[in-house]
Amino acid sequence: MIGEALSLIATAILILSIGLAVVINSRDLIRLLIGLELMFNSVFLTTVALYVYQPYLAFIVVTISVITSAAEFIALITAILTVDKMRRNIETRSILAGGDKA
């Protein structure tokens, strides 16, 4: 039982590191979205291991994570559509921090 939980946590850490690498190296908003979703999925995988020890806490974490993931997904899709409509391009090189104009 503990070995299964540890293997789930190790898998979650691997998925989190892959998602982080994708986010860091993303050149467009689609890859950024994929990386963020991988990172959220690693949190969901960790809560599966948490269900073994603290089911109520795991339920709360999953509920908050699902709401946060849905809000993030909607916001990012809106950003992708807005950037595509404005620039006809979804590359992140042309976007500066804080919405500054290039």
The other form holds:
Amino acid sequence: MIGEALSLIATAILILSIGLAVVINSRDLIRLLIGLELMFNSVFLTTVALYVYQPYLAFIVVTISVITSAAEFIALITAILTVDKMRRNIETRSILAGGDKA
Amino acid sequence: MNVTDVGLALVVVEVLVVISSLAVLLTKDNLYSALYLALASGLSATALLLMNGVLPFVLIVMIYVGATITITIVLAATYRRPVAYTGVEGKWIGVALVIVVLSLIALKSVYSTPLQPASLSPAQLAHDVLSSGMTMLLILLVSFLSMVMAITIRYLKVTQS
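Can you swap the form predicted alone for the form predicted in complex with the partner chain?
To see the whole picture, the full complex is given below, headed by that same chain.
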């Protein structure tokens, strides 16, 4: 069982990296949202190892993560609708830092 | 289910989660990407279920997969349009490998202890969560729900204007 916590943490880090790659390679805001949600999966995988030793703490972490992801999702869907209304597209190349148009 | 079976099931679930995550990365269509995301999230919750974590499993499946990712799928289907993709850049692989190796070295003391399914029953965990010592968690929940409501009001203003 020694390697199981190792494999869990390695898998979580790998999924975090894949989610980061999805965000970096995203061409529109929907793909960006999907990448961010994939990164939340690594948090859930990390709590698997934590749940064995501290179930109470792990449940609190999962609860806060789920609520945070819901709030992040609502903020992003608001941003997507606003960008679509202003620019008539949701591609990330039309957005720079601060939301300025290129 | 004995300890060996749990370990084998964990490895299978981890492999399936990685495959689903790679499918999210490599699929060009956002709709299918969101569907693979739902699959990966459900499998992550299954890993918690293997460790006797029934309550976190239900929380993730009902709220995260059942609400958040479902709306993501609807959003991806609504904005489904042909977008030209130039392929996946490969520079991130080297960075990811370095991060994995460094993290494994840093976390060596964490994973040196064997894992077993938690002995705490879901009923005991629910009792602990709902007991009087959870004031801070309730304050956090109310704060996050207030934030959700504030963003929802902003969302309604955007959509109605």
